[in-house]
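We begin with a single chain expressed as structure tokens, specifically the form predicted alone.
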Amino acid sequence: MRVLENSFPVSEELWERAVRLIPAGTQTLSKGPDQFVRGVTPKYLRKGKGAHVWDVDGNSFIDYPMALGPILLGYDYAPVTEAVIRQVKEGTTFTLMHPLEVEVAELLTSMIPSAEMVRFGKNGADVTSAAVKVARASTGRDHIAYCGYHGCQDWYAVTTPRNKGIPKVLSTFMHQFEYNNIGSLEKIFAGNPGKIACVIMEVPGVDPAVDKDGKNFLQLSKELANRNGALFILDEIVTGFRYSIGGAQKYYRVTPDLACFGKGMANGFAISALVGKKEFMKELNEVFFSMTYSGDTIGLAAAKATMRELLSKPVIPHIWEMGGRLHKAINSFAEKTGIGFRITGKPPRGGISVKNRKGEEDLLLKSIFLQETVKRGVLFGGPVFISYSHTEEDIEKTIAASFEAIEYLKVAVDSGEPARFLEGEPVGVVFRQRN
């Protein structure tokens, strides 16, 4: 299989310019060079088509982070691209409202179980923050029970190591619980009677546990929240339109009071949505949630085109089938090889886990795998997303590259000195908290 030369002169020159002008050098932490193997991976991509991307030095790769999840259908997916081009010619933002606001809201309410009303934002953090405001307004309470990652806004970011510049008092309102541990959530309610405004959580790549009565963790969490006078908010920024057309809530049979969508809903164009029950969404008549670009017609046109593709094409079955094939083949090979490697999660949305012989997550070993796959034209990162444009040929090439990378990883592990096999700098850690 083709092995790429480790030379990216244009990428390196751009990076040298960037670090002089851009704090941290990047706009998005998870896209920064420290999330990939430096010296072996390009730093800048110039274009994408289908499931493939090209860097600024002309090298091509099969892409799996897929821009951290927004690319659901594929790069430059014709129906979406054409809809956006048409809309650009008509106008991108106006003095008054645009019909697309109504049309896309109608589409979402027809697809998502919890969606009775809709408001739009641009980023996931916009709508998770709006959801928390709505919950606080509706309940008259201030405290939040949370699980997972919910964006860069102060209310959540205060809980992370990147909380510089945020009043520490905000942390007193935040209470973290553990996924699939209903007891940890019960403890929060017991310790804060009458104070919890909402339970907000995302669904990781692990199925919710089911109790003896057949109720899953999401259903139990909603019941517990509502029983204690709190709203249940499902953060579907990542899972929305991947697990099913109606999101993880439809897949797992739970109807949240509020839900947050983004990423895949417009195939890479900037838009997010807060949806929910009318009785709670009507709080937005008074809750301050208003932005110049929340009615931007480009994101709305892209969302409308994307939703139509989801409704008319076998997008969801395809990403489940291709993802399942990828996971099964690579995980089976790794198990036979005796390496602690696994693609975790669900077929449409996974992650890479590499453990050492002590059973600990090992970033050095993960870096060796990432190094060997990117050299073979496969760009992995943290998340593993499948798009509608990933073909059987793409999957087979990825499997072949991964087999070779795992064999190389085994040699590195067996040597007792795996660091000698890494040609660049190992990947770092993004602060995101995992439960």
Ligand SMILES: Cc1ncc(COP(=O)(O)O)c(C=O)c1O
Second form
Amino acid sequence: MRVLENSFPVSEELWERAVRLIPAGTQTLSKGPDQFVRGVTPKYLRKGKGAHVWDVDGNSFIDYPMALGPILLGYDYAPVTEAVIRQVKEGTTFTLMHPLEVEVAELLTSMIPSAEMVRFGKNGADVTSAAVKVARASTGRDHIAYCGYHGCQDWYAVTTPRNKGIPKVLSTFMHQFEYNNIGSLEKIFAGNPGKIACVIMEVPGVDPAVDKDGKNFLQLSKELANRNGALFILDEIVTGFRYSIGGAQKYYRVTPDLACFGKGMANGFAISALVGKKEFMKELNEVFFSMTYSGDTIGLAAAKATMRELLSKPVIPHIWEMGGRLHKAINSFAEKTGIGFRITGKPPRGGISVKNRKGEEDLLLKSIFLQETVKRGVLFGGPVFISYSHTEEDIEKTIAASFEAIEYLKVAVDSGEPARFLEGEPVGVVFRQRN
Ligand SMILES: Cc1ncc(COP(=O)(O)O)c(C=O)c1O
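Got the form predicted alone; any chance of the form predicted together with this ligand too?
Shown next: the complete complex, the earlier chain at its head.
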């Protein structure tokens, strides 16, 4: 396969200007240069079409982070783009409400098992925050049992290493439990009787474990929460509209009290949704959740067009099939080489794990893989998301590039001096906290 001689003068010049003006240089930490191999990866993208992106220097790539998940159908996907253009011409936001608020709420309630009522936000953090407020309002309790990542808002960010500027006292309300370890959640309830307002969790790319009675971890967590008077909130910001049309809750047969959606719901336009049971959602009559752009018509028009595609085209089967093919081919090749490389997770929601001979995650080795794939026209990063626009040809090209990258990685590992094989700077620690 041809190794591209990409260069990035425009990217570099923009970055020089950015660091003078923009603290941290980026608006979204996971898109920042330290999440990719600096020197061999562009820093700025200008255009996308289908599953392909073009950087500001004119280099093109097959994309897998897909803007960190929102691009479910593909970049510039015609039915969504056209719906948005039509809406822009009619008006993006108004003095009064817009009918799309009702139409998209009706669509969501028809698709998502737990959705009896709906409120909109813009980012995932808007609705995970609203969910926790609703749970606190409904129970009169303050404490939160959590598992996974839920956004940059204070109540969650206080639990991360990026907790500067947040009153430490908030951390006293936070209790982390471990995915697929019901004992860890039981312990939180036992240690804090009558205090836990909600259990909030996401489903990482690992199936929930099933107990001897056939109940899975999500179902058990919900039962445990409800038995103790707490709400069960499923954070479906990533899994929503990917695992199934009704999200991971439908796929894993659990109906949460509240659920949070964002990312894929509008194919890259800004909108998120809190959905849930009427008895809890009605707290929002009084809970303060009101923002200028919550009902902006562009996100709503894009969401409506995206959902219509989801309901009328085999979007979900496609991402499962293409993702499955990618995971299987790359993982069986890596296994044969004996390199600790894996595409992890489920076909609609993957990740990249590269372990060294001690069995530890190794960012230097991961960087070598990212370097060799980006040089072959494939932009991998943290998450591996498949869109409806990834074609069989895209997947075959990606598999071929990955085979070569893994072979190169093996040579690097076998040499005993892998750092010599890295041309740029390695990726930094991924900030997102997971368990
Ligand atoms: C599971 C989960 N919840 C919440 C969020 C926060 O969403 P946002 O970054 O749109 O605020 C994210 C973002 O990656 C997420 O992955």
